[in-house]
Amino acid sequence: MKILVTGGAGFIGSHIIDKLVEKHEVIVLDNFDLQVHKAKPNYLNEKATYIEGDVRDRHVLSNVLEGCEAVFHEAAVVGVGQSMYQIHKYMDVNTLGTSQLLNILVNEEHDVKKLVVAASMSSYGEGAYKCGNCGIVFPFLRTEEQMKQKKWELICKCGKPLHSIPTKENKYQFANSVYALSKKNQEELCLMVGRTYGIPTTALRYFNVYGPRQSLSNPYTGIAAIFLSRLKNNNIPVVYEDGLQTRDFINVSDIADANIFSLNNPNTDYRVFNVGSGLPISIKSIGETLAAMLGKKIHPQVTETFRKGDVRHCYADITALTSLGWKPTISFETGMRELITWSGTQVADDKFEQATQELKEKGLVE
């Protein structure tokens, strides 16, 4: 089978390609964004064919789609905070780039029989919670007034404290950043067009992905890579709020496996799936774990400040995908050790302070 992977030179896409090339002919379209790549990465798989180009370029995209029977749409600009002041760029690349792909699939001859799109847990906003009085609830974001009072946990409308529970795919999506909205657009556009025109489509909502090849010099990437970059430069990882906010960390190899699983399983057609570990881990503990594994006596700095739009807790209910036969296989500790081993061969430019200053100038950090 001939397969196109957009954004295939990136962190997640490259791992998908490594698994695909053993059985398929793989074409990669990537623009090699300088914020992610200082130069063309040395991990590019020689068994794949790489085309440098942009998903917004209809001519280029139409050419690379020729003869392809499946598409993994991974191309996207990533960064929650940055998206709030580079609004046009994020919507242009993520939303309009996706619309360009779908426009070709609708209006030109093609052989595509499967589309897998990278969606995001960020589209949920806050995760799911349970109240002793009201049962399961889906709260909106905490108010700035509450955050300024350093009351970090969520309170139900009835006044009782809320307790986080796994988030299912049927939870209402309350996108709280331009990035989140653009990823929601990607997901909904692909599923809508796929259903209408009979192109089997699967949307995978990635939770917090970490692992080898994640840029250590991009301050808008995942928290594990940001903390690791700080520590490699003997700088203190900075933690917002009280550090006890939780996320679901999933290894990139498990993400790649979920993509391959979706390609080969028709039971995933026209559906949305969470792809996570199903386990909540505090942000503070990420910094502590990385420092301990690196043998550095550096403790995260808990600032008790906050970023506008941040959620408190969100972790995945992965029952829908595991019930079909997929499951994560790499433990958090094993994955973090793998990340650290890989980082030993990488240069990490710590640009956290620069990125934080930009967020402050845009009024996004209190």
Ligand SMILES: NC(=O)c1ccc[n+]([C@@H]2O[C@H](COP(=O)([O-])OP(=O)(O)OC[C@H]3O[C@@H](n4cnc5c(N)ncnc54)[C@H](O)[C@@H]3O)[C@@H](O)[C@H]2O)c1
The other form holds:
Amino acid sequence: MKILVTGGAGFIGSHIIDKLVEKHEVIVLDNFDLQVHKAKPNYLNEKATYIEGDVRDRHVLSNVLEGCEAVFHEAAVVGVGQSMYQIHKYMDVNTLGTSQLLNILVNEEHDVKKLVVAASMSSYGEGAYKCGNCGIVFPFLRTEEQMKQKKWELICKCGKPLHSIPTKENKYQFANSVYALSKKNQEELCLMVGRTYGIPTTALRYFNVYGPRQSLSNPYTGIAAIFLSRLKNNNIPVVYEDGLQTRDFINVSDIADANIFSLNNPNTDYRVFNVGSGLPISIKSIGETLAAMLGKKIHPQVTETFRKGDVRHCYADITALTSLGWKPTISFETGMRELITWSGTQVADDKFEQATQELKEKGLVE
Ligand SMILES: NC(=O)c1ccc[n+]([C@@H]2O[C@H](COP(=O)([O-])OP(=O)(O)OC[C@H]3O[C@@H](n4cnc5c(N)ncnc54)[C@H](O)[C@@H]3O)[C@@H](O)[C@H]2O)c1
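Instead of the form predicted alone shown above, give the structure for the form predicted together with the ligand, please.
The next block holds the full complex; its first chain is the one shown before.
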């Protein structure tokens, strides 16, 4: 089968490609965005064909789609904070880039029989919670007033403390950044058009993906990569709030497997799935784990300040996809070790302070 991977020079796309080329002919469309790639990455797979071009360019996209029977749509600009001041760019690449792809699938002849789109847990906003009084609740973001008082945990409307529980796919999506909204647009557009025109489509809501090849010089995305870049330069990882906010960290190899699984399993058609580990891990402990594994006596700096729009806890309920047969296989410990080994071969350009300064200038960090 001939398969198109958009954004395939990036972190996740490149791992999908390495698995696909074993059985398929793969064509990649990527504009080699300079924020992600300082130069052409050395991991590009020689069995795949790379076309340098933009997903917003109808002509080039139409050409690369020729003869393709499946599409993995990974191309996107990726950065929650940055999206709040580069609003046009994020909507343009992510939302309109996806509409360009769908426009072609609807209006031109093609052979596409499967579309898998990279969606994101960021579209949930806060995760799901349980209250001793009210049962399962889906709270909105914490107010700025609450955050200023450094009351980090969520409180139910009834006044009781809330406890985080796994988030299921049917939780309402309170997208709380332009990036999150653009990812919500991408999955909804793909599923809606796919259903209408009978193009089997699967949206995979990735949680926090980590692993080799994540850009160590892009300060806008990937907390594990950002901390690693800080530590490799002997700088202190900066942690907002009290550091006990949690996320779900999933290894990139498991994400790539979920993509291949979706391609081969018709039960995933026209559906959306969480792809995470199902385990909550605190942000502070990511910094501590990486420092310990690198053998550095550097402790994360817990700032007790906050970024506007940050969620407190969100981790995945993965039963929808595991009940079909996919499951995560790489433990956090093994995955982090592999990340450290890979990072030893990389030069990390730590641009965290520049990115933070931009957020401060826009009033996005308190
Ligand atoms: N990394 C995560 O934790 C995570 C979590 C949830 C969802 N996702 C989604 O997964 C996908 C892949 O993310 P990633 O972490 O590999 O990011 P990445 O930045 O490493 O890869 C994205 C790739 O898209 C390319 N690209 C950007 N704009 C483009 C354009 N206009 N035309 C063509 N190519 C373009 C970039 O050059 C890059 O190679 C994205 O859609 C992202 O939103 C990632």
